[in-house]
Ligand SMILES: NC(=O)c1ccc[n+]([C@@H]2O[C@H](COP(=O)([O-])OP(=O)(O)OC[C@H]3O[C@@H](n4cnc5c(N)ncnc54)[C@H](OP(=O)(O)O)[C@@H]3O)[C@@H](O)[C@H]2O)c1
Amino acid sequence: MTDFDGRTVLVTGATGGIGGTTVRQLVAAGADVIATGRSVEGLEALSAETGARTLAFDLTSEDSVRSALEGLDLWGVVNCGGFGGEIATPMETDIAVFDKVISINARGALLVTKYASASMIRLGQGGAIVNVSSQASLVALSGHISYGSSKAALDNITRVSALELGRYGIRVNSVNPTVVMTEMSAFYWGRPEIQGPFLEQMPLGRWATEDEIAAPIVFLLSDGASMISGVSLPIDGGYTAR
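How would this chain look by itself, in the form predicted on its own?
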């Protein structure tokens, strides 16, 4: 059910932890993966490890996305490129940071969807898109005004895209992970006063791993999820079930 039989899948944010793990799992499932990301060095290392193809473009530039994706034959997309922004309240937030977070997390994913879906419609073979959102779009998290807003916008992009693209046999879903304790997230979530109370509210009581996020992404891309479209799937140890 998760054999991709050479289907071409584009993964943005592939040099990050979730993106890189998704690339590895997709390659293992037989997909032809095109990996994109900010770090050329990271992409080269990932390509050498997995055999994935690489592609460079700027998520904040429509011209860059258009020139990279026009004419590219795609069956699937994982929008994993993202920017965390800042930890700030609505009263303290830097609007320039807010604009950048929205530009990458929501606008960038919409640009990729815009041009990738044109390719998928042209090919007429259906396909699937998975947007990597966050639990921060489903519940209010302190300090996450910019990030949570960008992911809430991404969830709406998911729903409307599912509505519009369904007629072409293209499914669109989001995954909404909890925290994966990476070096980048540890600066905030690793603080005892943050980590303890948060995990106490989570039924499973632990952080997620990259593999635990990538596996549902691969499933939602696969034929095993052929009747699933327009959902935002929490991968959060039960946190949003409270």
Second form
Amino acid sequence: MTDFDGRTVLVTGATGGIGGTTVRQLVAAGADVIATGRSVEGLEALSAETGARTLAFDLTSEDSVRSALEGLDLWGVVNCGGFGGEIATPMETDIAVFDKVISINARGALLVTKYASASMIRLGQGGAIVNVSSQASLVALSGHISYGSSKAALDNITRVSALELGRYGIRVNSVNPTVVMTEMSAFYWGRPEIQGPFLEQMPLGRWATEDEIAAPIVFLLSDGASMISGVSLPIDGGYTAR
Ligand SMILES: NC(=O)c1ccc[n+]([C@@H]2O[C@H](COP(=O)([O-])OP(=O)(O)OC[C@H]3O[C@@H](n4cnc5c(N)ncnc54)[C@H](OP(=O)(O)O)[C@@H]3O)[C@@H](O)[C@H]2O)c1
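Would you generate the structure of this protein in the form predicted in complex with the ligand, following the form predicted on its own above?
To see the whole picture, the full complex is given below, headed by that same chain.
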């Protein structure tokens, strides 16, 4: 018997780079996975590859989240759906973009937590939630006013949810990754003038892979992390430890 036998874990952002790899690692670990996102085509491809169940919904709509999650018997959740928004300073930010970033990264994760935790409490078997945050919530990063604020809000959702759900045996943690060269990040971090100076400041001096983010997510979901709740775990090659 492995940690994940008979445990259903819902993963948002499963049609993206980090979410898709997390689904693959969870299926390999024996979990019953519900892969979610908006793109039905993307979900179908992932399901054909991994056998994961799928569910399409929009994180910005409470009705959409509620009707998708109602009636599911969940043990765990990975809140991985996210949006990068814009690279802008507080002086030049487009506040409509700020609203959209907050709506997906923070509000969307809270909505999923709201309806998923109701299912987890009803099931009465404890459980675990991992929120995919960012290094941008831990330190000030140039141009990251919207994104960093949304992930700082997500870290607070992690801490308060850990506090409120602990009595049901449900653990809640964040992972705070550095850059993975997915579509979301390449347009900015891929530029030599941005990449070079940043990596010089990082002890490990390279970007992360999807597998290097998914593995700590799976660990935090597993019974190996049974006494860990409320943390924000940097996966950043030591960048925020300087
Ligand atoms: N890549 C990085 O460098 C990096 C670093 C640190 C943290 N992160 C975080 O890691 C997570 C995954 O990032 P990624 O790079 O794998 O991103 P990605 O490849 O761009 O994927 C983003 C995912 O979010 C989903 N999504 C976006 N808006 C949505 C909405 N309104 N409703 C439902 N789903 C929505 C997308 O689904 P559809 O396409 O199906 O709509 C997609 O599955 C994000 O939370 C991101 O902030 C990424």
